[in-house]
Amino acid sequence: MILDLHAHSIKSDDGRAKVQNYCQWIRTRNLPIDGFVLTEHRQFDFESDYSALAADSGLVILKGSEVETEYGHVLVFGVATAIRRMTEQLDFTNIRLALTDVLAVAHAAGAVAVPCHPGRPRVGMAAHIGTYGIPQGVSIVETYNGGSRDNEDAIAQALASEQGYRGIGGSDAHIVSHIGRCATRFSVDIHNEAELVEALKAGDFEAITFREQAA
């Protein structure tokens, strides 16, 4: 199964993407996943149902949240339970949070948190590492990002290979061109945020691009 890990509705402050717009693109441009998790800006969206557009698309429609530490940005992945129970230590809306806050209360909920696009200046993981050392606890990573620029994507994958994390992919999309650009391949499906997580800390999963197919 493919997902796109990485996208954002009109939830978020600066996206573009109504969630049924999506769906109406992958279907029309044969777009090759399965699905996509919405990761909005500094929240989770607790109100959303997206079921009935799921089931009507065929589509695998999950939610997540991107949140903001002093190493960048971090894709947080779990069930409404365990972010209710993050969010009651963690003011998500906090863009000062601490990386091995972050980590730490993610594994204690049962969620997964992944810093994202960590090759991208200020808001990407190695621009803060020469100021802050390697993190701890980090397993996971952001290898391919539909919005990278230059050598952005590159700087990830060596950051990657250097200290033995995974990597996952995700468009990054803020409008409907751009989703599925890049995503993840996992070897099991995946039909909620429970099995999403089990499958990402289970480990059996690719990053992989389709910048050509989804332009």
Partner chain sequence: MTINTLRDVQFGEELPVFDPDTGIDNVRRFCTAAGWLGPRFTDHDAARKEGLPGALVPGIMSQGFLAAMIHRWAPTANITTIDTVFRAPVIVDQQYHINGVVTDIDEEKGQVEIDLTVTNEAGETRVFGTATVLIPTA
Contents of the next structure:
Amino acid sequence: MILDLHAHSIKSDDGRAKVQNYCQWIRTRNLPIDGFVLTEHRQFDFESDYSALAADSGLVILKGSEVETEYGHVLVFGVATAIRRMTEQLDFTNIRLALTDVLAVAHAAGAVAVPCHPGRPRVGMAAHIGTYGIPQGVSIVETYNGGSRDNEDAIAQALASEQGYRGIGGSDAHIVSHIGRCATRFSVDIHNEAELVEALKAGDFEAITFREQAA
Amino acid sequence: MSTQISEQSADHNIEEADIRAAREQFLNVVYDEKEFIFTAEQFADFALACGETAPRYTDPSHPDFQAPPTFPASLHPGKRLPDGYPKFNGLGMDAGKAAAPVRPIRPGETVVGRTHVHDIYTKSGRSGRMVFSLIRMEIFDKANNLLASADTSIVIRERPAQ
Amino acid sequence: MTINTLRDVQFGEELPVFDPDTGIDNVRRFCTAAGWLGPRFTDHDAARKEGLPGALVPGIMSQGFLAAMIHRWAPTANITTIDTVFRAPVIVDQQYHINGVVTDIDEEKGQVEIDLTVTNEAGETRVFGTATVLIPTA
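We have the form predicted alone; now please give the form predicted together with the partner chain.
Starting with the chain above, the whole complex follows.
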């Protein structure tokens, strides 16, 4: 199963895509992905229920978050109950969260935290290692990001290789036509956030990119 | 971000409490009103430089000649920000523009732009911590009909306090 | 294909790519018309002294390129909203591509949504956004 693990909808301040249009785009373009995770900036979208849309489109639509730390941006994946516990302990709107807190709270809640676009200036983990050192507790980073420029993905992959991190892929789509540019291939089927967390913890996945084909 | 607006300085970096206070004081309060009159040549040059081909934007002799749809986004209010608006420590850039034309703006017509702060929020990006101010200008004709609105997203890329 | 009515529009359709004139003379013409004359837009050396990679194409000019692309594709289209996010500088005298793709069609309203991007030669997105346009239904 292939999931795009990093996408934004109009729920994010800079997102311009409606979720139903992501689905229509994936189906019309026959994109080789089975679903996506909505990782809205600095929030968890408790309100939206995409189950009917998922059933109609035959796609897996899951929800996560993208929060901000001193090491840059971090995706958080977890079952809704875990996220609820996390949002009670961490202010997701705070753009100065401590990565160690995010990792610890995610771990305690049964969720998974993944630094995203780690090769990006300022908002990527690699840019801050010189200042803060190698963070403890990271096991997965995003090694393919659809919004990467220049050598950002190469930096991410080198970091993952050096530190022994596993890699995921996500499009970082903010508009409809950018969904599915990068994704993550899992060896198991995933139908909900709990199964996604289980699969990430199991470690049997790989980051993939479709950017060359899409360009 | 494509357009540098200004360098700002303050003796401290902005805190979330400052953002909340600014939202309470400034959101949705019109702080500037400015009259504009445009020429046909302005509209046509704007459109042609952008590669526009529709004659209603490029040809002043066209019976429906009017401002190009993105023209309202180019307008500057008399004051960029309200009096007393907090100074954020950093470099001001134009992070985004939106235009929503409602009725045609014609050359030679006097129009009024009324401007307010529509949103204030913070986030971090490639260039560090950023404070966004969404400034909305609504453009009216003399009969007070809304002709267009234009949003400018001003981002201050924060610098460490001295 | 030129679009005349909504029936001509297909979901996922890519608008013809348009390569804009980012030459410094054209940018000066634009800045004069828009009232945006300033050395950072019209003078590479002055822009570099400000720490910029070169003179910048104003964001509103990139937005104008995107609107022009829509009218080249559908001359009768009326843009009701156009919303652009400037993610990275667009530099004067460099080559860019103006791209659009149809991402929603509302047949009842005669309304189409279009994803918009300005990309550089490496295919990197410098500006992205969306537009909502009305196209005659018949």
